[in-house]
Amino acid sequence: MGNEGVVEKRNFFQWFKHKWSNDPLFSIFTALILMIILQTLVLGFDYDSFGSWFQSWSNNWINILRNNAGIAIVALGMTFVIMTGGIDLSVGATLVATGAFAMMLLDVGERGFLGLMGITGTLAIILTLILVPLFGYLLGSLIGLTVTKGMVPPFIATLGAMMVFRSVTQQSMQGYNPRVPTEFLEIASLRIGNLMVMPIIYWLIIAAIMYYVSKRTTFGRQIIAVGSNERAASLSGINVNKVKLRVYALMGLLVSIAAIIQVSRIGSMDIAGSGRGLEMDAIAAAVVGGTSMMGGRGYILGTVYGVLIISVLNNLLNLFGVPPLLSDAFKGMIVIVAVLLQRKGKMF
């Protein structure tokens, strides 16, 4: 029974070995594993009973989903864009444009876009709805069309982008401060029972959504063949610039929906602040999820867990009462770390 034991002991650490080194998801998710119980050391079971601490520790995680879920929304845009072996920094001044945009529409005041035409009400909202996601759309095609047409290199087309679109926006808001409607907030601060989880419900429909389109569609395989190999897609006869074309306006479209969501759960936006950082965070969480930076590899699901894995980083780091100014050095850490495995191939 002892050699035995021993045998078993062996070929478990050999088949965790093989699985850690050759399937990204698992060796993710087991990371995932290690922080999410990391995280319920950290926060103790001083409570006085099993429904008290549960209760706790439910509530925390459905605030740590809430708060991320405009970052989850943006990462998994980002997934399919460094799948094709490209970057989008402009993501964050994508973010303050298109909720400027939103909240110029809705404004109740007297420079409010769709008040001046006398549509108010739901039908203001219903039209924020659409306009606000299209502009993010072609927001998003004006970048894939400069990388596309204009042959300029993704860094530097998303960069520039970044600069134009927040410079643009911080001057057109100047002094303006938009007053958004009661009802429009209802879009993420709708509760359910007790609970505010509207804005993690958008973020799994559209990882859903995301994740078909990945495994179950032409495009999907598109965007792997792109990233994988240029010259080879193109001579298969994918049209490489319409693939890249398509991917950088749905980055911009997913950017829109998160503006949405962040402008419906404060009801403002700071639009010098907001979206600082975010394309940091939205690489992050792709990276770390397993996803290729030089492209033609990616996984919808890893994510999913590298968006939970950065956000519960950042609620340890607040746990452990890490300056704010150094979050992002470990979020740095991870992702250098995350591309040398990626490189090496195995960690043992």
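C-alpha atoms forming the largest set that superposes within 1.5 Å between two forms make up the rigid core. Numbering follows the first chain given and starts at 1. Because the structure is a prediction, the values reported are computed rather than measured. Compared with the form predicted together with its partner chain:
- After superposition on the rigid core, the Cα of Met294 moves by less than 2 Å between these two forms.
- For Leu319, the Cα coordinates differ by 2 angstroms or more between these two forms after the core has been superposed.
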Second form
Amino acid sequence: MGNEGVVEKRNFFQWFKHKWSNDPLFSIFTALILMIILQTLVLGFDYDSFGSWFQSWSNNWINILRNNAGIAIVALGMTFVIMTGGIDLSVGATLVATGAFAMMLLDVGERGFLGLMGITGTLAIILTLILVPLFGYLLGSLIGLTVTKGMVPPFIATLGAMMVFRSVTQQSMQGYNPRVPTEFLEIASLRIGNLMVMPIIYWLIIAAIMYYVSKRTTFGRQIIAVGSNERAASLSGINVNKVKLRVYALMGLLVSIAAIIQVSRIGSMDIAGSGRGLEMDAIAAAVVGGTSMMGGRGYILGTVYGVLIISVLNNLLNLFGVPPLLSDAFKGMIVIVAVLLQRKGKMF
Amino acid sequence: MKIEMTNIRKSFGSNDVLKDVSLTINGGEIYALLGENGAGKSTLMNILGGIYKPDQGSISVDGKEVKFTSPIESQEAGIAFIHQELNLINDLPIYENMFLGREPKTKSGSLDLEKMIRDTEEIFERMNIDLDPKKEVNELDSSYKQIVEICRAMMANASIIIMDEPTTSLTDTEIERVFDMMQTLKEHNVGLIFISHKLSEVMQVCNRYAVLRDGNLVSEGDVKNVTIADLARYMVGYDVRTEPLARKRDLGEEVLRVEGLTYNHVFKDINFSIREGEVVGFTGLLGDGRSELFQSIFGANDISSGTIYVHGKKVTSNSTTQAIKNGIAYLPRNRKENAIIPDMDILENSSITTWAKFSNKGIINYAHHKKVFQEQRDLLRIKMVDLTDNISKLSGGNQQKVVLAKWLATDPKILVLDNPTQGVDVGAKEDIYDIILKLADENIAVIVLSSEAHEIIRVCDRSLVMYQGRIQGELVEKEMTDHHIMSLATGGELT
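Next up, the form predicted together with its partner chain, please; the one we just looked at was the form predicted on its own.
Below, the chain from earlier opens the complete complex, with every other chain and molecule after it.
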């Protein structure tokens, strides 16, 4: 179909220019590749053998990916939210709420919910893995209902939810230090070969599912339709409120998965500090990946690139010895530069 | 002032949009620039407005050659471009809008509000306009917004004003108001370029005309020497018919009946019944409530009381999803706001209404939609390159056909077309009329909402004329004349 039949010989520069102005993700992908090359160069090749170089290089990468799995999963949900023209500021608070809920369920001390009911061992863990996502889904639905039925702007609804969720969680966890059973830690720390890659695997599986949902399913396409022209979507028989409700519910669900991963990595969660700024990191990743804050245009793959770019940047700053306090300045700049780069046709 | 555009050529990529066009526009005349969508009108005006640069050719103002590299330079030369989407800030008062970007300051550096108000009053007086400069723009109707923008151009000393389809969204009284304003401008020796698809308006207000077709100037002259039919023929290149389209009418059972339908003061006590294979027109002036009525029947708006029957069975219509299931399809007016999903391709825009219906466990069946659309593409004669091209790549008429395709995909029993030929050129209009009759022959009940009487006369078997939310009267076949429709639409009775 289309122009595929036309055989046109292009030199590299013409091909690059064409891709740059026609494929919205190309500029961001190019930037990512350049940063990875830079990172590889900085890491150096000062090793005895290729094998030891590769091991060091890949270890560095596994660390980067694992440390950012949580943000990445949240950013995927945020992409959908932003694509409907909304925003979710409550993800950090939802993270601690669902994380605290998981710890309360699992606590092997005297106050553990499941323990009190006589449920322990594997069954407790399985129940937690069902109940916590359900709780996240519920919290998300609550926000979704406020936005749709209550017609409260998403910014306000989630700003309010952010304060409520964290404050209630902090109060209910005051002076309480739940201990999570060690078996639970396997969820994140199970080694494959000798590598701690489980969080990365969860992330990639979720990214693949989200990618498929956004490209091929009714729900995924309805998200774009709603964000692109809500009125037209509604007049085309799409239940706009249902789509939005499901997007916020899914966001809550994904955040709870991130919470499970975080709790299972270190066995606890800092209720006051965890998840602070998570919403901004997630929004930044989505925006760097080409998602429009106006709704409609958004790319799951772009968000994956976005997370990688921000993580590689952090890694580079580390390698260069940039003071940690300055790292946010670079992060801020890369968000702005990424959006500048994506302004079609302005570069060449 | 006199503007000459000589041998203008412009192409975008391999597409030659203007092929050697020359025009002369004088002060004190109203000059109609006509042509179908894609004929090159907008490009030509954008060149005059300094937005595009011509590939070849020259522009001269009062005999002196000029080269515009930006809209500002064109404005400084005395050319004002009033776009279809008006450039006013709704939340500011009129006087501040009049001085946007060139606000007068007092010595202390604050805004000189008094001068702004005084100057605005002065120009309104000069133009014979009764309007309070302190009113906020969002309190104005579209015609006054138009007028404010024209006055702003006058204040900036414009001597040629380009008006791009100024009357599309106006009611008849508002149109008259704008026409009065245009006459005043003419008397002030301002030259007006009037871009419009409404040929009757052109006959009414313009002295000269030019017709573009496929980037060529095909005809130019005095309006008094031509008829509407002539102009239409120049635009499409063949004869355009205005007589009613004959067809064999084979009406089936009743499909839609509405009893006592009311929604606040928007529409009141509406009763009608429509049969299979019938084409029924709903007409009236803008704001008569017909769009709202059918949006309510389609479940997009509320109703306060009344009942809707589909195939004799009472239905509740509280969501568009439900209405589609009931076999009702509604093609809305204002395609851009209400029908087009700008971030999606042609195929998706044509199938959005049936994604859920044909999906398998939530996965969209693109193969099915492709097949359905390809059949419709032939039926509707949609001109396009690739299914995965963005919808915005199509011309207005073809976009409208894609929107129509998405409704035909739902296999409707009742098809409501609200202003179906809005922003569509003459050729595509005829295509749409043909399609309407073809659908009626397939036993679909088609309801056409339009404020253009000739359109109702051309395709409908009968028409219901609305006035202030009520059905004022019904006209059947031969009774449907411009005169009858107009007298009912303005609240009169048939004599």
